[in-house]
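Next up: just one chain, as structure tokens, the form predicted on its own.
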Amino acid sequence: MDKIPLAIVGCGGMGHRHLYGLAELQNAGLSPFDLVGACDPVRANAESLADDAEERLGKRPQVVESLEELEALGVVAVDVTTTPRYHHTVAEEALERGWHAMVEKPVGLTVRASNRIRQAAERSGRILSVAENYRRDPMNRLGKALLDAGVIGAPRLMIHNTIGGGSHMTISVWRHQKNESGVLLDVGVHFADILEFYLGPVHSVYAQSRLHEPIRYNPAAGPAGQSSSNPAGVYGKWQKQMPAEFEATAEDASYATVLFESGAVAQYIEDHAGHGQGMWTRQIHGSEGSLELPSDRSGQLITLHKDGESICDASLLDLVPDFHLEPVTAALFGGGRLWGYQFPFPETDRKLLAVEYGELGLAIEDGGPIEVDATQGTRSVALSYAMLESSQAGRALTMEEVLAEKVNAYQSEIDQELGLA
């Protein structure tokens, strides 16, 4: 079968890691695609990634600087990897051209902006797939196989709490721009689909958000040349360019009661500006029992507190017989049955990665299902908006009144910066 000509547009550290991830997938004989495009509209960007796709792809993908001149490469599909404020804008474009899409998330940089991407992909027909990586973690597989399975009986309570980062940049400037995707967003989206992914649809959410360090600092910009936060070691050549110092816009906090549609509740801290001691838990609190995830992307164990013991070993899966990773996955990660994983995290990160470019394959070629589509991808926006909107109101918001932009006080700046109010 003829491999599918795919793009990638936005070539800094994020469309350099899904290079690496879609390296994997072809490493593993499991790509169906062909890399015929790098685009950015930073030509040095374009042909760093191009650089990079040669070495590790044998083949140099065409150097663009816009989606029209990608029309003459014979794009079918293009996998987005732009910064946030230019999916609506990119992904749009490319459903109108008749391409299928992969979009980082956040699949838009607010609700409005999602929306209007998860409306162009139901005018197009074409495929929309958000690339949400952490749910398709096999240890956030086997957690939901063992919830699904009532090992703990039914769902009452979810704690989700990180603390940590103190004034460090996390990743770019831009994760701290109320405008470009503050961290809440840029972060808090993943946890968001995890909420959603373990306890199905939330209803409301009630928050306070705050806004702690609003200087910034990039220890990559300082005589170690280092940084605190640097996924799978990608950024560092872009984060010695950035300030040393600067203000920060978006807030860095939310500490959050969700509730969800079940009746279950979820008590949420997200604080990227904690200091002293950090805090990483997930547990889900069961009628039956309890369960403690492991952070994702870490291949740490879940333990089972049941009936007096804690469980942390491979008799987890006799809890769940019927529990398979989906091929992709086990071919990359080494089996269909995993209940732990030890690889180095760049590793790990562009093996997730891989799944995604797997799925959207299987998708185009033979119209195989989208996990996250532009419909959950929203969602996962707006539950991270809700906790905003909510402190901003000053009440508990329900998820159908962000979803459907009757509540947008915080966003409407961002709208109309973007055009879209």
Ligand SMILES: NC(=O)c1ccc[n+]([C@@H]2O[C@H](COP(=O)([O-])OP(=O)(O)OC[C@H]3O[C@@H](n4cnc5c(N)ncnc54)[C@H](O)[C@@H]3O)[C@@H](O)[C@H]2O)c1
The other form holds:
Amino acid sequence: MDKIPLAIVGCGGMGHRHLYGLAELQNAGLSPFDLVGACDPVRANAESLADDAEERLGKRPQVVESLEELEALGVVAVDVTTTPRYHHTVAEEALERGWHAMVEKPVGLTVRASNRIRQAAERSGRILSVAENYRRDPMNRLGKALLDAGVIGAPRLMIHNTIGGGSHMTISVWRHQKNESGVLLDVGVHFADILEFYLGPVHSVYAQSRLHEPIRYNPAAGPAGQSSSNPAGVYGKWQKQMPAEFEATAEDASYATVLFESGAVAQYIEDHAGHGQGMWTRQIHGSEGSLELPSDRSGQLITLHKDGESICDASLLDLVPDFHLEPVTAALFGGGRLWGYQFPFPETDRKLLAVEYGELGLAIEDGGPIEVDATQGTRSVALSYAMLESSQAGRALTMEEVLAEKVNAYQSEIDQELGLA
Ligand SMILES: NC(=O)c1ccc[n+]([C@@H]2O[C@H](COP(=O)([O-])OP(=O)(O)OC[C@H]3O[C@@H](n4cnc5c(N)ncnc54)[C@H](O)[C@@H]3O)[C@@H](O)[C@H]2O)c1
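The form predicted in complex with this ligand, contrasted with the form predicted on its own above:
Full complex below, order starting with the chain above.
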């Protein structure tokens, strides 16, 4: 069968990382795609991605600056890795042009923008997949299998606590701007997805959110050029061009209580302004035991605490005899029944992005399922904003209120700027 003509739209850090994922899939002999276009209004970024593609895929995609120019290349699917602010305009236009689209998280910059994408996908009948990578981590697959097998009984409480960051810039300036996707959306939306991945639909949220660090510092701009956060090592050249210090307008910490429809509760701390002891904790406590889960994409081990024992080895697999990773994940990570893995971060990163491409390819070619569709992606955006909206409203909010845009005081200025109000 002919390869699916694909374009990457948005050739910054994540665009490059997606390309590495595509190459990972191709090298494993599993790619159904032909990368024909690299699209970015910043031409130098598109050229950089095309150069990398030539090296890694053996073929240079055409460099273009707009979706219009992709028409001539016979594109069938686009991978939208622009900054979140442009997800809805690019995705809507792509769907209207009849293309399938994979869109990086957060699916839209606000709940309204996300709802717009969801509606556009429904109208078009085309595939809309949200590139949510954390849940695809083999360790999260195993954690979920253990939970579903009832190994810890009925889940009662999830603890998700992350603290760190100080006053350093997280990757880029836009991640600290309210109208461009603050860090509580950029990072928090992954954790929102993880909460529902493990424990099902969220019912309501009460949160206090803060902007602790109104000035952020970018050490990469200094003489030492040392980056404070540079996942997969792709961001350095852009970070050197960013200001050494700048004003942050987006909140950087949420402290929340989350109630699931099941009756389970999550205690949630996401603090990107921590100066003291850093923290990573993800635990799920049930009626018969608890699971201690490792940080996403680390490959570290899960620990089961039960009956006075702690199990943190291959015998966890005995508890889930039916557990098998999806075929593409198994092929790339080296086994269908993993209880840990060890790869350098950039390799883990590209394997998970390859898995997303693999799913998209099967969906286009064979009507295979999309795990994180526009509806689920929008729920994660709504859950992240529910924390910010709850803090502003001073009360607990239901997901229904936020999803239906009945409560959007926090987001309204962003929607206005986007022309969506
Ligand atoms: N899943 C993950 O682990 C992960 C990690 C990092 C980023 N992301 C997501 O990927 C997306 C991109 O983030 P990034 O770190 O690459 O940002 P970035 O700033 O490095 O790159 C964004 C690129 O998009 C381009 N762009 C802007 N508007 C465009 C348009 N209309 N058409 C085409 N290109 C356009 C910019 O010129 C830039 O090259 C964001 O949604 C972010 O949340 C996901």
